[in-house]
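For reference, the chain that follows is the form predicted alone, supplied as structure tokens.
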Amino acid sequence: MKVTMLMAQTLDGRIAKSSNHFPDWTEKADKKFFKSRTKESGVMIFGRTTFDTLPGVLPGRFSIVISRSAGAWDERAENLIFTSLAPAEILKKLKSLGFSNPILCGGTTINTLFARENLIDEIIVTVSPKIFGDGLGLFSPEISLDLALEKFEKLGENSLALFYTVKK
């Protein structure tokens, strides 16, 4: 199982202005990149607050939403599961369903949960030509990860995708 965290951020390292900020601020090429990578994976993992910023279930992909108020594995709609399982248990369940490379889509709290359990293998950050000045970062404080830059790609006119392996 290879877990890839895929997040868009501003040049000043913000993934959103606030927890309810709709993610419509990235370039079209970034959105196309996200769609391609998540469809290739087949499964995305979100926190409830991040999922609530979306217009609904994204087609062609299985969505796992982590929520303290959910049961262990609640199927809410086609391709939509709400769960209160711990990150390692979610990955175990996904492996049993045939998924091998889930995409971790945030937000800050969920990224931190997976990082604290050393469950992130790869981080792909797309950097958009925006500066928010304040807002949410990729992780909460007190996270330390060593990374190796594998490659980078230009996306569209003004965005980059940075590909890192997490050193374990």
Ligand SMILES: NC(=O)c1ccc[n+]([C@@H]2O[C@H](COP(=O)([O-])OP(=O)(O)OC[C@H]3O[C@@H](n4cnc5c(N)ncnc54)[C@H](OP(=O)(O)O)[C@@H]3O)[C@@H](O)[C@H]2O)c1
Contents of the next structure:
Amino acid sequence: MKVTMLMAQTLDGRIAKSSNHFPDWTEKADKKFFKSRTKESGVMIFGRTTFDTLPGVLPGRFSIVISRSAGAWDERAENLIFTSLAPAEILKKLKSLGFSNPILCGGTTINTLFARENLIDEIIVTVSPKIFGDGLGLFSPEISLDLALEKFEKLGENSLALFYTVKK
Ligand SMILES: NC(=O)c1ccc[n+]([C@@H]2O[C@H](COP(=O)([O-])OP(=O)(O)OC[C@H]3O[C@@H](n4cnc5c(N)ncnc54)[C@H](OP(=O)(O)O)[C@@H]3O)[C@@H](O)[C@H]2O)c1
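Now the other one: the form predicted in complex with the ligand, given that the block above is the form predicted alone.
Complete assembly follows, chain above in first position.
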């Protein structure tokens, strides 16, 4: 099982201006990259706050939404599961369903929940040609991860994808 965290950020390291800020500020090539990586994986993991910013369930992939108010594994609609299970339990469940590379899709709180349990294997960050000056980062509160840069790719005209392995 390999967990890939996939996030878009501005050049000044912000993933959103606030908790209810929908990530519609990325370039077309970035959106295409997100769609292709998540479709290849087949499953995305979101925090409930992030899921609430989306217009609906993204088609063609499973969405796992982490919420304290959910049951262990609530099937709310086709391809949509709400769960209050701990990250390691969610990964066990996904493995049993045949998924080998789930994509962790934020936000800050849920990324940190997985990072604290050392469950993130790869981090892909796309850098958008934007500055927000303030807002949310990839993780909070404090954590410490050591990374190795594997490669980078230009996406479209102005964006970049950075691929890191998490050293364990
Ligand atoms: N730029 C990007 O690529 C990107 C990607 C994703 C998100 N974002 C942005 O990030 C922001 C949201 O981040 P966020 O940190 O505010 O929220 P989040 O991580 O998306 O979700 C937080 C929610 O997860 C649930 N939760 C937290 N701890 C839990 C635990 N221990 N067990 C079970 N459930 C738990 C809670 O939901 P309940 O209240 O239901 O319990 C909590 O409100 C949005 O603005 C979004 O647009 C940006």
